[in-house]
Every structure is written in structure tokens, then in C-alpha cells.
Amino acid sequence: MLEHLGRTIQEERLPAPDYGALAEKFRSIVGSEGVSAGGADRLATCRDYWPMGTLWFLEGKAPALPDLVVWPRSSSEVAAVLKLAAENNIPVTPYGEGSGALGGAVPLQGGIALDMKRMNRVLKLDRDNLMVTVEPGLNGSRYEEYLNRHGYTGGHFPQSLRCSTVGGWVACRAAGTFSTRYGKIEDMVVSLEAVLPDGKVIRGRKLPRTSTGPRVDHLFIGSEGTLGVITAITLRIWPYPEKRIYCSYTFETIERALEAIRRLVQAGARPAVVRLYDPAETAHHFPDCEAAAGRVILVLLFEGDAGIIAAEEQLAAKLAREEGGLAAGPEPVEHWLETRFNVGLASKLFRQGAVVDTIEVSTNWTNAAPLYHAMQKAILAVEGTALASGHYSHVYPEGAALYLTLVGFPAGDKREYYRRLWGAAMESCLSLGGAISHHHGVGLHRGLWMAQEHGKALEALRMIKEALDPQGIMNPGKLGLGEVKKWPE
């Protein structure tokens, strides 16, 4: 069936393994029906949603193909999968749901697409210890409607929330809507189950703060596969927020708008959402609310104790007046709660055949306008791009993470624009001492420049890669800790 798709970027790993005569082996632990050389199967785990990888399919064309598809239900399952992969240099890459957006779930080099959706149970609600424990493959709208129905909330709302996997979350570093109450997910996670290349299962302790050593699971969080395979983990979880208030603030700047945010948090206030829209998404999100014309937006959301929040909504009020804001109501908020998971304008402008895409990265107060007017100011250098808009999402007493939406329609080879637009926007990040990734992750994409980002650290991490996958089967060509041939080219 796939005999003549294009593989745009796959790399050969020779020697090349009998994939039939193993496909048995693989069923003996995983049973008939547990894997697959199916098209149908190698074809739905063999991308994200990298927009590279989605202008390749609309042209007929796949980055690469897994050769087998593999389901385990347990983690002795995975640890015999891993182990007898191992013992036949077999690439494995874990697979969610597809939702990253950088190519980490592209198999760079075939192998095994290891399919962890049937790993999705709830193993322990720890109520007296409010802590949750959940396999990998556990949808992400399904844990927390589980939760929900229990009393309480997970408190990670990523806008792939119904199409993304607690697994998949831990292993980008992922950041939902809600972060600045409840922080992001390594801030949520309290220990970790995994599987090594070699099959050993290791497993962290289910405590709130230890202090004897690195915490080796903890490793596992933003490894993005290339260690191991996630299959167990820890949560902290909250009581179901007792009370919400909604309020939004418009400004003439976003340098006043900051500002406020700024001494907002500094003061120990946590919002659960803090949205600060630039003039051209202020106008696109919210084109009905009259005090927004012709400024910025800032949106609100607190969540949690009846009081405590009261009196944090006091705070934000009398610091949006000081900074010039102007009240806009709860209208904003509750339009943004019902189209907050709306993505579907990319999907119309990838049809019309434009390049559509988004980069996060993240900064402190210092640089957090100066970063996105630069930034701004570099991609739109790009010849062909038609849009670089801007918001901010996540704040911390320190910094915020700064959301920049793209989009263009070149003249030429887009894949050559691709790679101009992100140089562009990494370079000017890199140039203003922003990180280059807050919640997306690296996975292939962003890996051309993690020696830019880490100096000399990428270095040690590529000796733990060596240390605990010699062969390079875990995720090949990720986090920029081996090479890649064709993509860079």
C-alpha cells in the first residue's frame, strides 16, 4: 500500500532488520492484535502536528514511516518490547496522540511506533494525599473529567486538552491555559515510572520533596522519548475550585499592560489565566467588545478560595487603573472560555496553501516587550509572511511566556520559507537571551538549535542519551542529541 509514498526525510539504520519474522515476536508479547504492519496504522502514527509534516501529506508525501506499530497494555509489556527491540537495533519512537508540533513523533529512522493509547487507566486517586496516579495513554479531557466527577482538578488545560495525553504532556514539559495557578506539568508531577532501552523499570518515590540526589525520574520530564518510554505517573491534583471570577482590561500598550501583570504576580496574586492580546489579536478575538477597539486586551480568570480570590481580583483592578487600564467586563473572559479550543482557521489557511504555525518562547520581565517587538520585527523581515501576531499566556514572578502566531504564503519552496521564518525567530530570541521553547517542546524541528540554547549542558545531556540508550534506539534525531541528515539539508 505505502510502497511509493514519498519519505521526505527518513533515514536509513542499517543493518535492516526482518520486520515480518519479528512482527511474531512482538505478538507474543503483546498478542495478535497488539501489532501492526498495516498502512492504515503506519500512516496514523507516523507525524504530529509539525506543519511541515502536514504540508507534506497534503502534497502525498509522509516525513517518514514506522515499519511496525506496536500497543502495549502494561509496562512489563513495554519492558520486553524495549528490551527485545534493543537486542535487534530496533528504533522505537513512543506515540500519544500526535498532538506536538515540532516532529517528535516522526520515526525518523522507521523502526516501531510505540502506540501507548491502550495504557490508559487511572491506577490510584490518593485522596487524603491529593495525588492521582495514571498510565501514559490516558486522554488528556478524560483525566480531567475524571477528576471533575471525584471533586477535584487537574489543573492542566493545554489547547490540545482533547486531543493530547497526560504521557505526552510530561514528556515535552507541556504548559496548560491555567499555569500560573497551578503551575506547569513538572511542577504537577510528584514521581514517574519508566522503562529503560535495556527494559529495566525504574520507579520515583510518591513523596512531596526529596533530598537525596537528581531525581531520575524526574529525567523523564521533557525527555520527549529519547530516554525511555513513560509508563506511570504521579500527579498532584487540587479540590474542585470553589468559586471563579471573570474580569478583563484593555490598555494603550502592551508595555503599560505588562507592567501591571507584572506587579500582579511580584505581589503574590495567581490568577488562573492571564491572556495579554497585542492589537492585532485583540481585534481578531474579541472584534465586539467596544472598549478593546484600537488597544490591547488583558484577560483574567481567578479560580479557588471564595475570599482569596476576592481579593486578589481587588488587586488586579486597582493595578490595571494605575497602569491606564480600562474595565472591560466579564464578557471577554467567558467568550475566550468557549472558544479557547476553536483551532480550526489553521486547518482552512493550510488548504489555501499558506504556511501556518506557532512559536513559544519564553523570557523575563525585562525583555518580555522587547522580545516581542523583536521578534515581531524579524519574522515579518521574512519575505512572504502576511502575519506575526502576538500574545502572552503564562507569567511567573520572573518572566512570562510570549505566544507568536504566523502565518505566510510564499512565492517559493515553502519548505525553504519554513526554515527562513523559524531561523528569523530564533535568532532574535537567542540574540535577546529568551529561551527558545516554553510548552511546545523540541522534537525535530527546534533541535537545529538546542547547542545555541544549552552551550556546553547540551553536551552532558548527550553523555546521559549515551549512557542510558548506547544504541540510539529511543526516539532517533530528538532534542538535537543526535544527528539528523536529510531535514537539515
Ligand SMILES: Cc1cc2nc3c(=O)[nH]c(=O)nc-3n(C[C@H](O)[C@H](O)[C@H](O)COP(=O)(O)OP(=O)(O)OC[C@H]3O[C@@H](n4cnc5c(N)ncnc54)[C@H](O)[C@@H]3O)c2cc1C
The other form holds:
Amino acid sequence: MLEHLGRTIQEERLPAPDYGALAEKFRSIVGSEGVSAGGADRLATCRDYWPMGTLWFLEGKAPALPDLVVWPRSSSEVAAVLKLAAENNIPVTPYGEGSGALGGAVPLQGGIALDMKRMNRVLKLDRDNLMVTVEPGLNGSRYEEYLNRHGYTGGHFPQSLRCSTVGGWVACRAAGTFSTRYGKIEDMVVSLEAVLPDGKVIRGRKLPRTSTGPRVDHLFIGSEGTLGVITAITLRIWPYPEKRIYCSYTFETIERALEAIRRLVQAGARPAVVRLYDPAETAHHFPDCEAAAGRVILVLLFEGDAGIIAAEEQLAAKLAREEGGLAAGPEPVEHWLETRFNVGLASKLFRQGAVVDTIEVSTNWTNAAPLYHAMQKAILAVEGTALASGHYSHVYPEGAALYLTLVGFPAGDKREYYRRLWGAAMESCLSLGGAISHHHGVGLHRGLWMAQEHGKALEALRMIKEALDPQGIMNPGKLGLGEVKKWPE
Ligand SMILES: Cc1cc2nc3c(=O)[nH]c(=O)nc-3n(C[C@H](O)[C@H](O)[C@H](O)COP(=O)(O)OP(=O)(O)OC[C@H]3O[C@@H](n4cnc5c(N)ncnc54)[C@H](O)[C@@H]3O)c2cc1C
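The form predicted in complex with the ligand, contrasted with the form predicted on its own above:
Let's see the whole complex now, leading with the same chain.
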């Protein structure tokens, strides 16, 4: 799958391709400033946060390059661009802010990188119905800041809030750190507007619910650019919370803490933030918390109506006590809030020669602790691995997400190590019945395990893809859907 990747980066030697009349036609749609064949623009849109892409860049290689970068300003421009691309068999890869973790935005077959950042407006704030409609290229922080200024919150806070777009969230089926109260992106999307590969525009109805067959617009949630382009999103919003309560507890074991969380959510409480760290991450993230020494820490944040959250906090305290938890105060939550967007350590480690990655999976309560132990063991067994730590977050009445952080200093080839690392992690996850991804999506890399994850359902997904995109121009090679045609010579 990956052999043909890896052109050496020499920006000044990247010839600007001359597509003559075709490039002119794209310019006539989006304006001359909306098309670029410049080396810097092509390099800026050729990768995301997938660690393989980072490894290549550090070696002076680009994983793949788009031939043209196109910046549309409206859904009608997106429609015209896709129509022209389809007529000429040109691959199109939508690009948000490139924070995806699995290579989803890599323009595997060249063609067009469709950068959505000029479509970044708030189209409508509907106060009566608590909805907002935005364009997909709106930056996550800007989205939340806009809502806060008007007295609302969007309730979606991925760690990548500052470097991702609302369209990217929907395309990747994302989940934010406050998800236990507000839900994941699929719970927030009321309706979508999307452009199909032939240029047709579809629009879902902005109503609380419909029972009129499958929602075609919702098919785009998690489609990662393979079915078309999301051009407008209507989301649920909430009044800015009246009050917040912070509390934390330490436990002797992960098992006891998981039991407290399970009982809490199954009783109907919905803390906004629920995060349980294993011993290594407790020591790493909360070195100043004496109560956490040699134990695991659970961080809880409740927000919303003062009366409701007071009752939730009381229940949490009671259940934590019953499972041997010791109260550790609000400070660990304050510390988490202050540091939650810090991701600099990974870049430092990469420069020191490490391979760093994160893997997020989901599991039922019955398997929550065994999956952690099994995946950690499998990952540590891969030679060169220095760390496999984890935490649980995004909890549900039926289970939780498990998020593992991996650091390795392999002696030999880093790509080969990376392949073995992921192989071990995915195989152990699948063998214990876990889902191979909770919120980062599939992109290029996780496509390798999509058949094991989905079975026959992957064939059905391929049939939907083929029906909507018979030429296979949309984000070829992603979601494990298979290879498609190339940009014509
Ligand atoms: C440090 C860090 C922390 C992260 N934390 C979280 C987290 O807490 N929760 C979480 O869910 N994820 C997280 N992620 C993953 C990533 O941020 C999300 O997947 C995000 O949703 C991607 O948004 P983006 O705008 O950067 O999209 P990109 O990376 O640019 O694109 C992602 C995919 O979506 C497609 N796409 C983008 N825009 C559109 C569109 N308008 N129409 C159709 N397809 C489109 C692209 O083709 C690509 O396949 C994190 C990533 C990093 C690097």
C-alpha cells in the first residue's frame, strides 16, 4: 500500500505542474488566488499528523504530493470543482487543518488538495432552537469562541481543538474531552450539506429527528472525504454552563476505579469529563499530587445546572468511597484544564529519534481492564518499545474508550518497527473484541484492519462508495476502501 510513497522534499526543485487549460478552468471557478501549483502550498497540504508522515518529513521526504491546491469559497464552487474533477478523472482530497492522526488527508494519488479554510463562516445562529450552522473550514477554537461570545458552548473539545476544523471533526467522527455530557460529534450534528462527487448538492433537514429512511446526510459523518465534500454543518449547542464542579479520586487499582465509573454512568450521571489514568500516566501528569503516589487517579468535571451537578457530584463521591477511592481535591482537574492542549513532548521525542504514537480503541465494561492489560503487554513485547501507558475517557453506560500512548526507540528501521507496533496493538484489540478506533478514524493506516473490524459490512460500504463515486475520485485509498484511478498523465 505504501511502497510508492516517499518523494524527496526539495521544494525549489518541485516543478510547478502545467495543466494548461485545465488549471485555467479551476481558476475560473475559484478565482486565480484560489489555485496554486506552488511547491510550498503542495507541501503544506501533503500530510497530516500521522507519525509516518512526520518520520518521512524528518528524513526530507514527502509521503505524496497534490498536483494542485484549490481553495473554494462556497458550496457552489465545491460543486463546480468536483464536477470538473470528475469529468477529467482527477482525484480530490479534502483538507481541513491536517490534524488527522492516520494519514487521511494525504493525497495518495496526487490530484487536487481541496483546502477548506476559506469556507470558515458562521452562517446562522438559531437561538430559539439552540442550533448553529457553520461552514466546514471553521477552526475549532474560533467556533467555540464565537459561541462563548454569544452565551453558548458547542461542547466539543478535542485535544486538537486549536488545530482542527469543524468539517474535519465531522469527517473523522471525532469525540471531544467533554463527550460524556455533550456527546460525540455524531450526537451534535443535526444536519449536513454535502457535495457529491458528480457535483450534486444534498441537504439534510434541520429538524430534531426524522423517520424517513436512512439519513443520507449523516452518511458523511465519518466518511473521511471518500464520499464527497461536507460544505455546511448544523450543530446542537448549549447555554454556557451555569456552574462547574471539579473533583478527583485516587484508587489502588484501575479495576476498582473502573467499577466506580461504570456504576456512576449506569446510574445516569453525566460528568462532562471523566478521565482515569494508569499508574504511569498518573505519575507523569500529576507529579505534585501526593494523594496519587503509587495509585491511579480519576479526574471528574461536572458542568451545567447547579442543582443537577451537585447531585451528580454527591453520587460520584459515594461510589468512589465504596470502591476504596480517596478524595484528591479539585487541583488535579485544574491542572488538567491548564495543560490539556499541550502536545509539544511528542515533537521533542521525534527529534530525539523516537517513534511516538497514540492508539484509541473502545470496549465494553466487561473487557475494559483486560483489554488495557492485553494491549499494553502486546505493545511492550515489540522490541524497542520504551513505554505503553494509557487512560480511559469518553465513558458510556455500555463501556469506555481506552487511549494508549506509545514511545519506542527502535534499533533498526523505524517503519518496520511502526508496522510491528501497530500490528501487535490491533491484533490484541481485535482478539479481545475491542473496536480498532474510538475517535481518530481510519485514514490511510487503519485501512489495513478494516476488513477484520467490519467483515461483510466493509463490502456494503464499498458498494455505497462505488454508487456515489463510480470513478473513485474522492480521497482514493482511504477507509480501507481500495485503490482507484490516478490523475491522468
Ligand atoms: C494533538 C492531537 C490531538 C487530537 N485529539 C483528538 C481528540 O481529542 N479527539 C478526536 O476526535 N480527534 C483528535 N485528534 C485527531 C484530529 O484532530 C481529528 O481527526 C480532527 O477531526 C481532524 O480535523 P482536521 O480539520 O484537521 O482534518 P484533516 O486532518 O485536514 O482531515 C481529516 C480527514 O477529513 C477529511 N475532510 C476534512 N474536511 C472535510 C470536508 N469538509 N469534507 C469531507 N472530508 C473532509 C480529509 O480528507 C481527511 O480524510 C487529534 C489530533 C492531534 C494531532
